[in-house]
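In structure tokens, one chain follows: the form predicted on its own.
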Amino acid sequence: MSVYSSLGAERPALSVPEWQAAAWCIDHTLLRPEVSRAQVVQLCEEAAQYGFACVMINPTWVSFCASRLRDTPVKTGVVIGFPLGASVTTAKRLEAEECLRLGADELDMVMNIGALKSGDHALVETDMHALAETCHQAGAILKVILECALLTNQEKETACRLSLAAGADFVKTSTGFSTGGATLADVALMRRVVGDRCRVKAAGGVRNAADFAAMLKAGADRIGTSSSVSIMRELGATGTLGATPSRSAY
């Protein structure tokens, strides 16, 4: 099958087996609560292997993976606030600035569902606005998590501008730890208020590569998936890397 087969220039300009294309759209993902060291050793040597983003993981394991990642172009991504988002601005930021003295590259936060259910706008942008300054001043980017499952096709309208003007680098469907995940209605929603002006991440039930590339056709940037390498496979992947993007790429 051909992943980007109707995504046209979307697709990255390198000569490059498809597969690979594909990987470089992926956040390689384990937010388990039980995860095992020897679990994120094999999370870190599958992103290197098929040349993923990044790994996505709890702040337990960031200085590992960072470590473990710092020679290859894969990124060391982390949740913050997650899953629920209702920790306060100052525990979330702090959680930042910790995460990201650790070696994080990709911060994806949960936004406060609560309060912007509330109405309380002021509250919600004023939570994404410290991490995305936190974050850039690092040069690191944030993803900000909607958790579409609990909203309103208004309230998912209203947290896309929010994140927008707040600096957000992506907006994201969801924690995948919550009712619901990712869905091509909520993808295809958030591109067309968000434009160009940041990127979408789709994450939560993409489970195959048919799942991958209907979300990409959609208007997602990246996927979240932990199935990752069964993807792959599905994709032809030799796990063998020729040309591979520099670390700041995507």
The other form holds:
2 protein chains.
Amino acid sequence: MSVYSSLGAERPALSVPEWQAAAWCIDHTLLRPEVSRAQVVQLCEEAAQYGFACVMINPTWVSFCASRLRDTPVKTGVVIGFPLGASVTTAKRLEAEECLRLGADELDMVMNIGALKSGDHALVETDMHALAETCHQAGAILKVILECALLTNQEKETACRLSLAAGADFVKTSTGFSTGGATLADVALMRRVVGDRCRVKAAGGVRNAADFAAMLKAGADRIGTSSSVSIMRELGATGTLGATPSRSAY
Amino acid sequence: MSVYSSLGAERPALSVPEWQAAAWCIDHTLLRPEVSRAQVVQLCEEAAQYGFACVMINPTWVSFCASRLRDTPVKTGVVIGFPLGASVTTAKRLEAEECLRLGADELDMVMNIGALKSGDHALVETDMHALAETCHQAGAILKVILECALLTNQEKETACRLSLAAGADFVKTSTGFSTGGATLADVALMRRVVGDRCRVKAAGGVRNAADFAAMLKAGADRIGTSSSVSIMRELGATGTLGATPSRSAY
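I've shown you the form predicted on its own. Could you give me the structure of the form predicted together with a further copy of the same chain?
Expanding to the full complex; the earlier chain stays at the top.
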């Protein structure tokens, strides 16, 4: 199956190479705590070269990435309350505000999983709503990470409904730091529950072009992966540094 | 080897059962994101029953634990910037302030590992110093988690020296969420570098009384574990609920 043919409503009308259409759906991700500045430099260069939607990094790198990506179409994405989602709302909100102030365009927050398990749906929703409000006031978008590997199917559905009620722009399967990553079944479940009212991001364990295409076919709009460059090469990108697409190509 | 005989300067003069002396060195830990309120209730009950030094929980449970432990000698410990340590200092500091306001007595923060790997020692130290200052103003103590599994021996030494300079009360081996937990070699290295200028906490992978005793012998002052209750039973504690030690026993 062609990756390109899997792209849905967001597919551009103009004809572009398959790898480039795929790149627009990818959050180029580097979240290990031990990554160094040199690795973050490389992440930004790759993102600009291939035209990925976003880099996805920890808060400590936000201002650095936003600065390096200033003259590119690549967004700066950052994780909040990551990867446990078990902080207090005031702390998540301040972390979000600080990241937005430092140049973030997209925030991927982790839901309060323990609160959901405890039946405290009000806390789960207000936690998400605080961040949705913070993001939208700044013109940014919010993705809510459900961490599906830790949830029953009923909890996944509840989490999707609470995310919708809270104003999330995306629901996202996984942090990549738990017992499992994105599954096709979870993406399909999330797509079914949220319909066209918000978007779906699959993350965790997407390692090659076949995984990538299958996730899109199951209903994902965006893919988070650390294997972005090898997926680009599988799809025929040349990988020559310096071939940065200009903003006008978007 | 007796656990009791491993206890150093902090050993009380009065004669107490071996399990009780051991309990005073234990941070009773429950950090998985999916734990429910019922599991946190149980954690607090066990901590009060055996007289553990501290419960160690995520920020979302701080006010709940502080309230439940109010009439016991058990401290409320909470993790900050956990487990990646890769947030910005302003966010870590606000999270710390909020947890102290909600009743925390001890904060276990994760060092900015990527900054250390990038040679940005000033950032590593100011990050720790901000939290040490915040803790000490509130009469709380700060433990700095180095995440030794991700560091070279030279980086571990540097991290210990920066922790001392920043005013940390403890250096701690591990989060329990990385590629490895506490090792005897790391505890000995940390003890050697910090001397008697700060204390050492071993955490991650301490599962039984033999592990526990070996960590104390290697130089640890405090042990973080989720296996606290089974360690107590190995050491002869009866485990009868309601046998809560009174504050006067301390």
